[in-house]
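Heads up, the chain below is alone and in the form predicted alone; it's given as structure tokens.
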Amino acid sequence: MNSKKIPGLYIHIPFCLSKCPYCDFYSSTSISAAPDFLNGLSKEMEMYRHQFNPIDTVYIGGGTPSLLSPEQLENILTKVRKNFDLIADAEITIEANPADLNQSFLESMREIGINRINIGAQSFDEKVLGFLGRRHSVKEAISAVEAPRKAGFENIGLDLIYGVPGQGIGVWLNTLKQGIAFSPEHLSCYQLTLEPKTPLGRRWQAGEFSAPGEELQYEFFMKTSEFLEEAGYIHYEVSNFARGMEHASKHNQKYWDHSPFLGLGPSAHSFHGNQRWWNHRSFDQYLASINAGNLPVQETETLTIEQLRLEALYLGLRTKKGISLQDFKKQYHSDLLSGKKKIFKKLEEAGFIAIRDGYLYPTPTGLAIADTLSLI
């Protein structure tokens, strides 16, 4: 591991008012357990005290972090600062549901030090929102995107979903047009994934609706990239776009370059060196472990140098920056170009990758098939 990489901190807030039928992230609809969770979270932080320092990003995700009160969120950040060496200009992000946002809440977020907000709008089309089971309307989504700017936020991100059955390219492009009308600094555009254990996944398996085929998925991806790049956004990772790299998510980039990160809360994942571990995907088990004086870790795995190398290849080919051939060789003891010249040449001629200035990186077409590219 590159010792110069600064760690990040992820905090999973495991509460939602209602569960979206496509979501596979861990959450509970019993928000009454929030005080017990916050107490457990505080103890978990203390168990990691003086580790993972310094940190330069905090990402409060979920679940629905915006369900917590400003006082509860302030308490979390106070404990973070007490237990970790948080640098002065750290990026501190909170995920928010449009239905939860109002001026008072947003101003409180700014006051306690949150400087980046990620809004789960998902769509600006009522039919799409209805299919996705979202609890906000288009009107609330629009209001939620406008409000943070008035509250002083200078780093606003939008999450949007495409590839929804019945959505169509035209409907999706209209959502993108509405999205960029607010000039957000960041856009995350995800293709709908139908996880088998979710309600929507079960409906799809039962044949209630059909999902877009590969050709339409590819069209969605390429139209998204072309539209947003023409609008001035950098397509810096498969699903992510920024209005200048200074607005790229510092926290999420840690996941793509093997930087260390610590995950707190039920189901949260962590990574350091060649170790990866994850917490219990159960609120009760999480609390029981902590109250017994133990870390709430469900499982740990030690990665071999070969596994780290393959991961670095997979993750690097998901980013516009790509892979530094020199750094890759130094870190993973492998010359990427050696023995694969013919494969790389074919991929380059086909327009999937480029090799320039010591970097191997995917073209926009290559980003569309990034998972396949990594199998080289």
Given for the second form:
Amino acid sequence: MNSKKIPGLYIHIPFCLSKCPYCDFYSSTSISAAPDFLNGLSKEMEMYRHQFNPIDTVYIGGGTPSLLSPEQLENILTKVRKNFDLIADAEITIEANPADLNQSFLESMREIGINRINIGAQSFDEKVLGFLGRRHSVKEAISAVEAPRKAGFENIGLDLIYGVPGQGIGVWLNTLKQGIAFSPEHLSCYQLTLEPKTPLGRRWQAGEFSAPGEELQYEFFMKTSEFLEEAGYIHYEVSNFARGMEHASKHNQKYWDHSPFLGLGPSAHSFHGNQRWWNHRSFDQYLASINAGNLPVQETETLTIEQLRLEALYLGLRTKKGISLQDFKKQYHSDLLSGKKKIFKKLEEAGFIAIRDGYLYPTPTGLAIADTLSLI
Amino acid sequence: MKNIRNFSIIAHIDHGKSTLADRLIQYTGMVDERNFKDQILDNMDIERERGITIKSQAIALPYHAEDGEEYVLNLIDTPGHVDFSYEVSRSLASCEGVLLLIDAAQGVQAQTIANLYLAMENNLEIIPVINKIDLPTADVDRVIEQIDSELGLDAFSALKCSAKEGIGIEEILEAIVKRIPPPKGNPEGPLAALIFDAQYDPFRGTVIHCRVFDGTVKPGDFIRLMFNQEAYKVEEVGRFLLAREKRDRISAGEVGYIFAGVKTVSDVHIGDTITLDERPCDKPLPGFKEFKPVVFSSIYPIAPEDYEDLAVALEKYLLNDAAFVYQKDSSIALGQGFRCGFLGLLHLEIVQERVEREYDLSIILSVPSVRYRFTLKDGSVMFVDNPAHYPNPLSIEKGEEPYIRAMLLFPERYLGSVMKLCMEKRGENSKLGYLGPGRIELMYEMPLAEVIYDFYDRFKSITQGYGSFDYEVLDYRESTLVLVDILVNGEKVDALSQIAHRDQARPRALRACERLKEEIPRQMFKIAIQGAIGGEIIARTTISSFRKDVTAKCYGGDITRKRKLLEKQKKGKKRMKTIGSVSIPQSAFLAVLKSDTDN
Ligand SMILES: Nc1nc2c(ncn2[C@@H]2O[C@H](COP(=O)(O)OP(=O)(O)O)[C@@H](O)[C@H]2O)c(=O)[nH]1
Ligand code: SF4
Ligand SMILES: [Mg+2]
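Swap state to the form predicted together with the partner chain from the form predicted alone:
Next comes the full complex, this chain leading.
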């Protein structure tokens, strides 16, 4: 099906030094288990040997990949090259925690072929960092952002969080200003999501603090978009901004256009054709499966054409580029506009979407309601 | 015949009718413990869930009395709601006596009195029974005093029981035998049997429940239903044990059932008389009334393609509910549907619930209406129960609406607020009486439309649950009527139009707007909701659009989860009706009518 779309590879490193109270990614603090994990990971790669070829992006995320040693990371990439056809100028990203970034680590990263680094700075405000329970300080955040440049990185991304209880728009814009002062190529600005199963989510549900209402969320969202566009960044996805589309995350875009991807490590998801499957969200189960010679897959779903359509629609509407009407028709055997001309016209008049040059795409105000837009 | 007793239990709702029936059934050994289900006569799920008896039921209890004789006690269970008071009166007409059940903690309530009147009209022996004496809040002396002063009955004759604990059950059975007279009648005379219920059996057609007053009926006889003048050949007769029990005949004094190849229950009229085709009785039994629906509403399928299924569902439903009437109807906003008549709001809700549940359909009901009468300038008279058929206002000479007499019972301390409510509801000709110390009986004549609006809920909340209410339909009275329309984004939602008294138009419209605002979820566009009489806007409100809903993160591990969420929302949206590009949930249509006095 997705014959022309080149697959990407995601590797989930399931360790963190401590657990941030808002985070619902799968990770544990037993870092001593890293050798076992790397062992298992390498076996998992062998199980998929040459099945996703070629590959033009690798994303090492987590968890906190920067907790691994340069040797361990090098080992991972060697195994990747051994088991998959990694194209020459592939985008290879690592996620890093500001507290872990020293010059020698960064230089090693360059040496082993990592060409993109995404730094979880989250904020340049001490209070906000405190509320988020991060283990780094503003000072560390600042030097973490400066360091990769010195080490020769030409593609640096920053993760920032807004809409944190108590954080006014002014505080947020200040963080943004400080962020762009380093001229990162990429920015991810996430509105804080209070997941019910996280400690912060529970405190919120217990009424310990209140979260910004919808109006304020909207203001945060629009101000962020305007501010960064003004500063020369393209708002190319709901939460993502790039200084030119050549700096947009190639890997992440695969998620939004139904490209195939292989996810390795506990809890990682994979997608190919009309199948999606995901690994055990438990380190022990993951290892046990692998050591028994099985894929560590917890569940596989086969998507119907309607489900694929709905996904293509809602994922596409998250991006500035939008959805190619022709590709949509070709891939999902249905005309996106048919029977909906009236409502699309209304949405266009209201300034939520535009239909131009064969694409249906959201405006910034449309991006803010992309989920509902996809229900039309 | 001297060993037959026909009786009913009558009570205000929740005073323990179903529980006592259970106990009598158990005591007389009709069911063993293993097969026993609570509220055994309430067969339908909906009856058990709502705790109200909707259909009449009958059961024959074998009883070995103290005098050494074997008796058959026919218990006829009656519906427990004012919507069904005609059915109650026909069930009572089939009996010689009643147990008038009164909750020892609640005392006499409006339906206690209304039911007592029905029993008296039928000259029945009345045995007052004080139930729930096990409750710590029971005040038996006060109830005895009420039986004497408020009901005018012999308080010494009252029995005391706890249906729940099974106390005093034998005394009740003995009193039924000793105090309720045996039926009279001539088994050799011309057949005269009263129909008190009809139910649909999917394998056999309609089963007629009746009480035979004179004569005998047996398989092979040709019977005639005197009101619709149809003749049928009897296939089977019998009496009611827990299941039907076939017999070779049923005769004067007995309660039983007849199968005679009657296709639908609507061919059978409750209260009609059955006689023999070749040897008819000279006149029908008294008390027959042709059934008249008083509340009307249109039913539409939410998805237009479900129309045919809805048609089939209503046709099938009708087999079971003779009180329900319908015909084709269509709405600009909601498409093809059916205009339906109901006995009251409860009946309406029951039909809605059963159609949705038993036929798995999503339906919308338009704002319920009563039947108005208009005299036009050309002298012609028309009845209108559908706002869509409201006559051209310029052609109207006179409008009239149905009135009822409401009977309200409540503690004196609420008098001020109840009277205020009744005046607001255009009540007139009030009559005030004291039933006992501190207990008020208030009669008001008021428009039926006000009662179906939100009267009952507000009355209950004003009297903090201590008030009770009953009504009977009186006559038509002149009224200043207008047609109130509701517009969503400038588009008239014809299914939300209502006919109202001029003075009520503005508050009604405003309330409808506010209700819609609560029920319609915010959408991508601002929504204007207006109430109007003709071109004049009399109420308005707006629902602001929402501006932000998108999830922040959506990467490999989030896609399935998010899609599942959207699928769920999409399904929810399918259950809504889109009017003027606004999705209106089903609940909004009924909510327009509901009260908001829960504060
Ligand atoms: N404590 C107590 N509760 C009772 C007694 N009889 C009935 N109830 C309760 O009163 C409620 C209403 O009873 P039900 O038989 O459904 O009343 P109905 O509406 O008259 O049929 C139920 O919760 C019964 O369990 C009784 O003798 N004592
Ligand atoms: S460091 Fe990142 S992955 Fe680890 S707990 Fe914090 S937010 Fe989650
Ligand atoms: Mg009951």
